[in-house]
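Taking the form predicted alone, here's one chain by itself in structure tokens.
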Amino acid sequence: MLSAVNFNRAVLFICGLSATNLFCAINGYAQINTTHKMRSEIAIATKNNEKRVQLFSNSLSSDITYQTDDFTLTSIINLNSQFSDGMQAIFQDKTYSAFNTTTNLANHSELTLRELYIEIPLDQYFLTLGKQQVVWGKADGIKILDVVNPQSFNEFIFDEFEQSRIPLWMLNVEFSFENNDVLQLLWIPDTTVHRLAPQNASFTVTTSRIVPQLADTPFSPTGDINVIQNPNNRPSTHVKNADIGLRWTRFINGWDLSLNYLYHFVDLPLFNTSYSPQRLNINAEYFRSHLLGGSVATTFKEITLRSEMAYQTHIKQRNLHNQISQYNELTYLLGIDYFGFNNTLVSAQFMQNHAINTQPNLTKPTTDTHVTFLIRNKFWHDTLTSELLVVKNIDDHDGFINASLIHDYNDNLKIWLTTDIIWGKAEGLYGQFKQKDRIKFGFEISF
């Protein structure tokens, strides 16, 4: 638990930084905008055989913007504490790169410089340099092109993407041309990867799609077996390991178009195994891939049609014989949004992922099909929002329902209530968490 001394130090640090910026503003150096947020959430498991408190999280963040005529500097500092046994978000691992680390203040608390970037508008291009998020694609509940930043999976995929994305240090330049074309260039030396939930947490990954299963290995010991999950073999922080991204966008004759390219380390590791007497070692390794893709969207009156596609090379996956297969992968999504009802959005998506030129007996289907349905309503002069999201995997016959109610009580207070209902077999991507149904309550105060 966070000690009083460390908590006071963190609060004094945030307040001191705000006071320094305020002093600069008073003396005419720049315009300073400071927003502090206190956020608290508690999640209660609804299955009888589960720990009642899945999550008890409290955070304090400070968002400071320093603006002059020539540039804008933004920093977001976050102090986060999680106190429940079922959600061990603060732990020692090798998720983060050498210069994208967090400061552990106690067993369950950490202080993070979440974002720090400078924006410089110039004649024909816009430069953003520093620790930041870059969002590609607009799919609901599913990521196809939105793979520039890794993600924290401490709450699987039930947390908001903006909250669960891990910002990266990068160079982000956007070039504008006279015909409304925009070319974005990304150079990302930060080798931070996905942050998976630790062992024995509420959302520890157990599906055979990702984690090797003892029954699928040629390991036949007698007596007790010591299963060891070794630290991630994350790519080292080196210029040669930097990710490179390009995106071209254009709006033409009512169509939003984009072409995307990303040369990157896939953030989800390949788990393989090694053996020694009475011991099974699980190792996490990362590999390079080229992503080629794009998106298209257009609107006809109350209907928006959109599509995303990504083709990735050199994907690696274990098969049922615990051998590594390498193949290319095509993923595409078709979506339709309908705005014809008053203050209501109705959306449906069809997504399919297909492994190309692969060997049989992979630990996941060669063709993986998802469908989603979303309905969002706004009431009370747009202060109350209800949302229902259903995601189903057709091949594994599993999925989840996320229902939420969000109330903007005033400009400074937001309250929400959500529930997650999961079904399917334990081998499925979603079904592995079928015992983790929950209700979550939270609020956020801005000042």
Second form
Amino acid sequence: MLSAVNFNRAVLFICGLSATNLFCAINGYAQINTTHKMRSEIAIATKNNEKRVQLFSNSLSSDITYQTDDFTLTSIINLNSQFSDGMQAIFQDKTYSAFNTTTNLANHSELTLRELYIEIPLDQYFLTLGKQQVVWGKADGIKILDVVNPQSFNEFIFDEFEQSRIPLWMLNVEFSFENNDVLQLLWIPDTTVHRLAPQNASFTVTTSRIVPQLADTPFSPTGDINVIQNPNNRPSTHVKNADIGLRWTRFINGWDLSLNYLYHFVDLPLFNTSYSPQRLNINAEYFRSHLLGGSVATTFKEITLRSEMAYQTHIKQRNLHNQISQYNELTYLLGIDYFGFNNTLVSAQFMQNHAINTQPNLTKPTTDTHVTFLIRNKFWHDTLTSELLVVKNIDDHDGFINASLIHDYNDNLKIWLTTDIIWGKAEGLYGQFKQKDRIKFGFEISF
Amino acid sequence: MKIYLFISLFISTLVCSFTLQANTLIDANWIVQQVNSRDEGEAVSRQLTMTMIDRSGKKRVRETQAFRKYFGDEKRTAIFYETPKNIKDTAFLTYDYANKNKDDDQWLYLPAMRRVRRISAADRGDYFLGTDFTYEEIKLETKISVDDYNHRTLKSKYIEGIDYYVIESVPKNSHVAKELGYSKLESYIDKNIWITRKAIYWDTKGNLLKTITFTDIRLIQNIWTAHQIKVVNYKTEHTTEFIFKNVNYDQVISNKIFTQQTLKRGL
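The block above covers the form predicted alone; next, return the form predicted together with the partner chain.
Let us now look at the entire complex, which starts with that chain.
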């Protein structure tokens, strides 16, 4: 149901937009551009023991831009309906900060102000203020530096990042130097965190890497037990909890370089447990971390080389004795794109994550290695794209294959057919979803 | 005796006529040099409409803003897509270096990824974003590559009031031919204004591939400018037409246009 608070927010938002519209219209110098997209997707499970329709999602998004000589105002509103289990609120309602809430219109629908920001060019400065997405890094499909915005995991990582990234309210200032170096400063008071799929959803996280397992606890219940998921202990909306980011970028002698720093709350919580007779409490806790990293990209003939690295402090993880261990983490990625075949991209990535100075018996390996392989072909003058993506965790021996066929039927209609095939053991990050193989069909109409 | 005299006179005349024709045909490299040294301005801004039509008659139209500017010997080109809605905000940037040993630098911004992606410039024979132009042709515009081809003048021809030199260009080696996707091209170059008006391409197997025609050529701020460029691809029966509007060589174009930041933010 639409609550009074949310209703008021929606009304205020619509009034705000109307006022801006009116202001621009009266002044007569604004250029108004609108893009609307209607998107529909259905996913059918292919494993016998699964319910057949895994996802049926419909969304309508409106992108409205007012552009003047002095500023550009952009708003993206999204109305989304999912006739599946992904939107039942247990944890996720608590993941959004007070500024960043969605408006539930019914059990299966929500209205979201996805983005609303003003861009002001000021001589050497470029100011972007409002709810927005900031993308860092050079990696494809793997997030090392791309951690400024949290993500929705309702579809695990099978959604496009553009769709699953959760925009945040922030101040984003970019200062351009004479030599085209750019220094970016982010101040992010919005404390929204990752949105995990709720209990009993198709992509509910169950891996022992993240979620405590009853078998690993000293809790020995007799008879029925109650598992209580306490509300997220998400950082409160307060100036002292704001994330701060810095990025310096430079292009020199064919090399794209960046240095990144982010002081932030890690968006994936640490789940810990407490017990009382016949009751197991699972609490989500968030913690601060310093991230220092960088990225490089360059080309050698047919090859583009991409790399990024991040060193993160104060990472917390449970060990097998259900104790919490704190350590630092080094993650690096090397990616190679090969453009030597006509209209074809062949890409491979190697990513490794090391827990440094940690105690033994963590619920995740101290060294975690992922490899990805991508081949993308374009046919019929870029109107048909075939793509095969393979992601494998070397240590856990799990992974997934995503194969897709995307056709731009015309400038307004795009249709796609994809399949996700997942394998591995249930404890693995990917293997936990090995029963969730599916075929997905979707289309998008732009107007 | 008379018959021998007649035959020798005939042969002499024939040899002389061939020699005369060979002498009147100017060296192809000199012609290419004239084409490439034609003034194209320090910088230019223009609106570019791309129309693509497939064999079934289905039409796709893209409205873009295109900029080009020289930074010394280095040529920078930026193209920003404004319509249609499904590819709006896509942008392409290239730094083309005079030093042939240095690879060009290219970036592509895809709004769906929200990230500027570095792409290799070695795929110059690939078609540019669904058009019938290759990345190389987008980069060269109306110029002719000196480094990739050996040129020779085929003939001088007069067609519909215009004098042409027809030159044949053959890739210098099989590697270049494979990279560009051509075994040969023939260019019809206007003798008076040193601009290519037509170019015919053959694929690596020697089959006729496509024709590019440059029309609506007008003087803009004292620079000869083709306002319409059309490609007909015989293999795919696909055509691409570029229409240029509001061509301006005098506009001051900010250096910031040619940065990854502008690629991402848009104009």
